[in-house]
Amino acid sequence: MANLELIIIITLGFGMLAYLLGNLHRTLGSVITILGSAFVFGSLAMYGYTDTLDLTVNYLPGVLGDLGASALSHYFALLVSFVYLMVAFFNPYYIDKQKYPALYSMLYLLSLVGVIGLFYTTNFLAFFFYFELVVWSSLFLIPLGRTRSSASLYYGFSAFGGFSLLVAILLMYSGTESFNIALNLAALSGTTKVFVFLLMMISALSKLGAFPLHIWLPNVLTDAPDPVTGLFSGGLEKLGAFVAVIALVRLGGVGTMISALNIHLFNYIIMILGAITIVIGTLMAIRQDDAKTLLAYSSMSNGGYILVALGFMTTTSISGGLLHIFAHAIASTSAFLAIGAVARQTHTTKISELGGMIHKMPITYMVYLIAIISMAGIPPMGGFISKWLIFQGVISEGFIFVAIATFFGSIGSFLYVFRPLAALFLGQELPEYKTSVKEAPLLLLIPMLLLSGLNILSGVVPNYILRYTNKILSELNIAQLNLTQFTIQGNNGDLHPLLIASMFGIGVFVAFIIFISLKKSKKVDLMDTYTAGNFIYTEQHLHYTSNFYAPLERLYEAYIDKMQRFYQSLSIKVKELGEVFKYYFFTYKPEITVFWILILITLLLWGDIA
């Protein structure tokens, strides 16, 4: 389908169909989510990527507003709709756990409509409408899992971000009396530009799950249904990155120029927040026992990399940031889906309760292994290329604190992604899973394998993606990244990803030849061993999963506890404030209601009386 308006309308139709069929049979509704997501991604891939998308609005001009396309909107829309499609394959297998399966399927596609509209609208009011549509539809996907408290937390932070965005839009409208995005951004200057930048960045930080607005992220990604966690980490969080690109890159430098650092004040503050996000996300991920919570803090940390990269506003760093958005979306989605596949078989995501999954789920293990290699920034995956570009930007600009934070996050990621690998997949095979667990069904393996292929492809031949990000740079009037057919030119040297991947492949091949050539090890029973002269009478005692990095955790445990107590006391104060509003404004006493109505009428008439 070449017309974007029809793509949105037909996807809405898919949503209603999913609801109707979902009421007849829950699996039918979930199958419609696959078809609807495939329709959106297929249409955008065919016409959006080639810039032949028809943007005319004929049927719902008052609802959809004006639509416009750019390389930036195509980039985000293609990426996020692909994540929706991959996650949708999991829906039929998890729909039985939903209390309202038909509603889940409908909301899934409704949130996709919001995402597409947000990326392509040229009107700030419509932008806010689509932003809220995504929040409200995704909000109700969360409590369909385990708990409603996480949904409340998500709503609180999203409402804060949405309100900030609305105030920014109204500020811009007061100056131009127009909601056109390009016109408003071009007209900003002085104090108004600073306020709009700060308000939009609040919205971006809350959606991206960055410090200090990150509290909702680990709770939601832990408690939401397993497919929804992949959707949030790989797709919906990227809406925050999209808003950050608008605020940081399209608005340019904001605030007083710091001569010594050659950067604008507020851009530097955002970079510092990005650096803190990397450090806190890494430290928190290291100490988690739940694999989903661990990956949630990993998502937070990677959001920090995106902020740091965009904050620098150089060709290399922005290219790295845009590629990191792609690499992290693909890697985190595949990692969450792999953990979701394990949870479907074992009914737990606790690392300490799992072990030896490689024996039963070897393909899922490979998917997780490839994903974490990319997340840790190790070749030959896409995460390595994006982090290399970001490091190039950090080093060449000479920001010491930010450089330390980014390198710390990269090293720390080795620690936290290794823990599920070592304990959950490579640990001892626990007796309770020896007969009950088997590999994930084929329909779940298909999206995971496709994501793994993209993880590798984006690391071996990343120039295909970087050429597209160069189009975005060109639209933003930023110099393009220098690329040859196979090399990337950085600030401190060139990178040849294909050569690195070839060397890596040769190393794996040599290791394989050695493995098959040497004498095979003798397989013995798990209990046929000795440990420090003591007889181990149960296999669980051979399984080392808890307190994995206890010595390291003790170094910063006290500071983490202080931060958690601060946020807990803050939440209590917010709750008390809510009780005050509830007492005065949402009361059952009619005299108080009449009093506030009179006050409101008086204020509305105040101008005429004066």
Given for the second form:
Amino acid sequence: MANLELIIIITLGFGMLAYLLGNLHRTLGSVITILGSAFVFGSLAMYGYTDTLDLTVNYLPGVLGDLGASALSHYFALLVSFVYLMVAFFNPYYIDKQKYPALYSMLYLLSLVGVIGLFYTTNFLAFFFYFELVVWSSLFLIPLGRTRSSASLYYGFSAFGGFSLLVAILLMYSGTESFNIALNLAALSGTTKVFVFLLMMISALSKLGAFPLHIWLPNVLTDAPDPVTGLFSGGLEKLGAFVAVIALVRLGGVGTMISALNIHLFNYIIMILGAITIVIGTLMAIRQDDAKTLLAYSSMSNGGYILVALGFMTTTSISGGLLHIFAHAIASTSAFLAIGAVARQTHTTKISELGGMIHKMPITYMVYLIAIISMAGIPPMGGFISKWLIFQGVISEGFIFVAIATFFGSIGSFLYVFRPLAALFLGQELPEYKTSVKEAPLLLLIPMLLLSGLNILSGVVPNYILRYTNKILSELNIAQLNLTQFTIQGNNGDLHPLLIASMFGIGVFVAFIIFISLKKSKKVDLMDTYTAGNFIYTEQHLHYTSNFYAPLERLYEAYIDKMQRFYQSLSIKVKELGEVFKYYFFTYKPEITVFWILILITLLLWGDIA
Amino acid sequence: MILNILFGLGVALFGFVLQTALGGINRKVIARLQKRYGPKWYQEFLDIFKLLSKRATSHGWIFDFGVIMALGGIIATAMFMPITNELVAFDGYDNFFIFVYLIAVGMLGMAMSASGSGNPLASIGVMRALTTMLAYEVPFMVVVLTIINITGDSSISMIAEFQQLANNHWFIIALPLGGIVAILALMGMLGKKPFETYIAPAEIASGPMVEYGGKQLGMLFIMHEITVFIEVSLFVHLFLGGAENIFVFLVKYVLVYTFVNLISNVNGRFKIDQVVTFFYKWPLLLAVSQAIIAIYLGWVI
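Next up, can you give the form predicted in complex with its partner chain of this protein, since the form predicted on its own came first?
Below, the chain from earlier opens the complete complex, with every other chain and molecule after it.
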């Protein structure tokens, strides 16, 4: 479908259809989510990528019809709708656990409508509408999982972000009397610009799950249904990145210039927040026992990288940031889906309860392995290229403290991504999973393998993606990244991803030749290991899972709950304030009602006298 | 291209032979330090080839696959390493970050294989190795950030040539604080005392390698030797002005490795959390002050 308006309307129709058919049969509704998201991704890939979308609007009412296309919106829309499509394959297999399967399928497509609208609208009011549509529809997806409490947490932070976005929009409206995005952003100056920037960044931080608005992210991602977790990490979080691109890059430098660092004050503050996000996300991820929570904190820390990258106004770091959005979306979705596939077979995501999954689920294991290699920023995967580009900016600008955070996060990511690998997939094969578990069904393997392929592709030939981000850069009036067919030119040296990948291939080939040309080894059982003279016959005793990094965790254990306690006491204060209002305004006590009536009459009389 | 690849493989082989021979010589040096006679200088070669020829046990496909990935990743990293200014397999692409991150593929392969053996002692070793890595890598990267910021180039051979130009000192002299940090980080990388916690033969039964024997252990030994070659050569190129010819490279390489080994042998061993607190105290402070002095104040000798 080449008409953008019709794409939105038809997806909405798919949502309704999913609800109706989902009521007839639960699986039918979830199949519609696959078809609906495939329709959106297919249309966007066909016409959006080549920029031939038809933008005429006949049916959408009012401001909702203000649609426009740019390379930036295509980039985000393609990426997120692809994540939606991949996750949709998981829906039929997880729908049985839902209490309201038809509702689930409808909300899934409704949030996709919100996402598409958000990326393509040219009107701030519609932008807010679509933003809230995504928040509300995804809000009701969360409590369909484990608990309800995290949904209210998500709503609290999202509402805070949403309303600060609204205030920013109204502030801009008071200046220009128009809701047009490009017009408003161009007209900003002085103090209003600072306020708008800060308000928009609040909404970006809250959506991205960055410090200090990160509390909801691990809770929501842990408690949401398994497919929705992948959706949040790979898709919905990226809305925050989109708002951040608008605020950070399109507004340009905000605040006074710090001449020693050659950067504007507020951009620097955002980068520091990004750096703190990286460090906190890394440290928290290291100590998690639930694989989903662990990956949630890693999403948080990668959100920090995106903020740091977009904070610089240089070509390499912004391309790095845009590529990181892509690489992280793909990698974290495939990691979450792999964990989801394990959870489907074993009904748990706790690392301490799992072990030796590789023997029954080798393909899922490989998918997870490829995903974490990308997340840890190791070649030959996409995460390496984007981190390399981000480091280029950090190093040539000489931002030492931001650099410490980025280096710490990148080395720390080896630590936390290795935990599920070592304890969940590897290690002893626990007896309870020896017979019951088998490889995930084919329909689940297809999206995981596709995502893995993209992970590798984005690391081997990233120039196809970087050429597209160059289009975005030229739209944003930033110098383009220098690319040849296979090399990327950074600030201080070139990178040849294909060369690295093929040398890795050659290295592995040589090692393989050495390996097979030597004597064949004797296969022994996993329990047949060196135990220093002890006799151990139970697998659990030979499986090292809980408190993996205990010596390291001990060093910062005392500080971890500080933030949570701050927000808890804040929520108590807000509740108390609410009680005060409730006591004085919404009450059944007659004396208070009489009091207000008296006040009212006094005021009315006063008006009469005056 | 084929010539370049063959040359790269040659570099890896050269690194293996050099480091294995030097490792044997160093065993003799240390023995003399401790008033022993010590093994023959080619003892390490004998050990490795004996292991490769023996029949081993395997704990499943990931156990073998991890070993292949480990050795493959390290060979690939070594292929990018310059030996002298001219002796580079892929001129212009010997980017510093390749060495830091491509080496990690090898490490990941080894860690994966060790965990795949199903022995908790191996997992403890891996945990300690990764924690040590988190400790030494950050101060080291800050120092390298300073160097790249000054030279404006992240290619190892270009950094080496920068130091050879007239009026430029070796970075160990130009950035003295950073030089100290780099030596400490190098000891961490090589797993030398006091940072050898992850091998800790007396406590955790030889660390990550506990389950290996035969060809797997032999291949991991080869991998270890090439890793040491990469790390020491990285130090030579970044801080000691690289090498104009192969003779200079050999002298510098031998001196650095022997020096580190000598320091290591008069030290005790840190606990793993002490390694982390140590590196995040003084080396990081020194690295940051060096970066501020060099980048913002511009005081480079």
